[in-house]
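Here you get one chain, nothing else, as structure tokens; it is the form predicted alone.
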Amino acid sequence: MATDTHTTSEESTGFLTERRADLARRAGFHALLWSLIAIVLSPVLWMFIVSVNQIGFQSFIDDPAAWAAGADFSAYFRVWYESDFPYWFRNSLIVSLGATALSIGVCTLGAYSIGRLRYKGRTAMATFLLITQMFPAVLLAIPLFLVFQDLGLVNSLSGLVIAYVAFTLPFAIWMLRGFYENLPQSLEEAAMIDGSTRLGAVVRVILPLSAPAIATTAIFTWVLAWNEFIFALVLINDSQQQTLPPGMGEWVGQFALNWDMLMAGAIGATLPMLIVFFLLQNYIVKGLAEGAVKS
């Protein structure tokens, strides 16, 4: 009897020890996770604080709650009503969406060609596209400006869309190529045995299966175009034709910085990306996961 009681006590003690260890592991994991989230979000929090009160960092450390006493949202009012920010926002939206639509339309077939078909020069083409990503944008912007000047595309949004397609297309092809390579060849073969042409197999079988990967590629392509600075700075001179990154750069003066307007504008420029990532997060996760799995 004493032996049974002793055994039960040991089992109970072992269960409690294991449960405590499990709780400790969970607490440690969540502490690490929330610490990383706090580190990632700290720049966004600091942007908001400076946008409503241009407090110094040392003053914030000395009294973290003091900034709230003098907070006001006048910088947001000046950004929207007393600057060209609405034009810049509209132009960024037009240019980034136009470049994304063209890039996805071209890269969908381009990535399929490089990832699925077997022909001479396929690897060299893929390598060439990768090499184009290694050049700094400023090296490409000057020759592009000279070409666009002859074509009459300088200072126009259509010219900027073309420049962004050239800038984002190699990235989009490489991102989508990996997904196409991982799809089983039997999918197209089955469709072609049933009488479909290769183009019909691509349209009816491959593209529907590729929807999450195409959506993910489109989102990252749009982010690249939305944040691009060098091409927009070189190819656009009119302030009302500028996009957000070089437009907000005008608030950086020679002797002073409009920190509150810069931070308010940065939050306004970041909001569309946050909304897109929040609404399409399932597609992003699914697209990235499917591209990483080898069939």
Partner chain sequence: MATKIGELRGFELPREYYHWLSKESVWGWLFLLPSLIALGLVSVYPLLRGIYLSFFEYDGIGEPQWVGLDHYAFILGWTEFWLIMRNTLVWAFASVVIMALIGLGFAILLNRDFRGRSIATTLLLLPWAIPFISIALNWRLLYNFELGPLNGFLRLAGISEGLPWIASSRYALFSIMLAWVWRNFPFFMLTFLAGMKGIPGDLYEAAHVDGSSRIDSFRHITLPFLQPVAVVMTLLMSLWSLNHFTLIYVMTGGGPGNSSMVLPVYIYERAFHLGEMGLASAIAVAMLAVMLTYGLIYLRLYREDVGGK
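Switching forms now, from the form predicted alone to the form predicted together with its partner chain, please provide the structure.
Shown below: the chain alone.
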């Protein structure tokens, strides 16, 4: 009898410690995870802190109250009114949207062809697309510069859009192709039995179904174009025709001591991507995940 009670009590303490251990493990997990997240995000926080009131790290740690008292958004106004930033921003928007529209228009049919139709040469074409990703951008930039010089396309935004197709198109086709491969094979065939042509079936059946995938591909293409540096650097000389990355790259020397302005500009260049990111998060996550898994 006494031994019985003894065992029960031992069991219950065992149960308690196990629960406690479980709680401790969970708390430890959360502490680890969220402190890692804080470390990962700290550069972004610092970018914001300096943009509203330029300060060194030591002085910030010593007296954050002084920093908060002096915080304002004047650097953002200076960026917008006292530099070429607004031109760069506008040009970046035009070029990224233009390159995205152009490559999505062209890549949809190409990706359908490679992802869904069975014909000789298809695999070779798929491999060729992957190989174009191995062309160094600088290697293309030198001859493109010479050609654009002959054609009078240097300093032209439409010329830049055309050049961007060199890297946006293969990537877009590669990404969308995986999606088409995973659609049930009989979809457009059913429409074709009803008397529609292949093109008609694609337009009426496949395109509506793949709208989300096309949207995802468009986001990724747009991000590639928004980030592009070297083609813009080579093909545009006039500052007001420049895009954000090379424009801001040159800016560093000019405003080397105005870190508030540089950080305000850095955040300004980030905003469009952040907006897209938060609005279309789920598409992006799916696109990143499936784009790779399904290829």
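Numbering follows the first chain given and starts at 1. The term rigid core refers to the most C-alpha atoms you can superpose between the two forms while keeping them within 1.5 Å. Note that the structure is a prediction, hence the values are computed from the model and not measured.
Is the shift of residue 158 between these two forms large enough to count as movement, that is, does its C-alpha move by 2 Å or more after the core is superposed?
Residue 158: C-alpha displaced by less than 2 Å between these two forms.
Tell me whether residue 261 is among the residues that move between these two forms (Cα shift of 2 angstroms or more, core superposed).
Yes: residue 261 shifts by at least 2 Å between these two forms.
Would you say whether residue 234 is displaced between these two forms, judging by a C-alpha shift of 2 Å or more on the superposed rigid core?
The answer is no; the displacement is under 2 Å.
Where the core is superposed, what shift in Å does the CA of residue 35 undergo between these two forms?
Comparing between these two forms after core fitting, residue 35 shifts 4.0 Å at its C-alpha.
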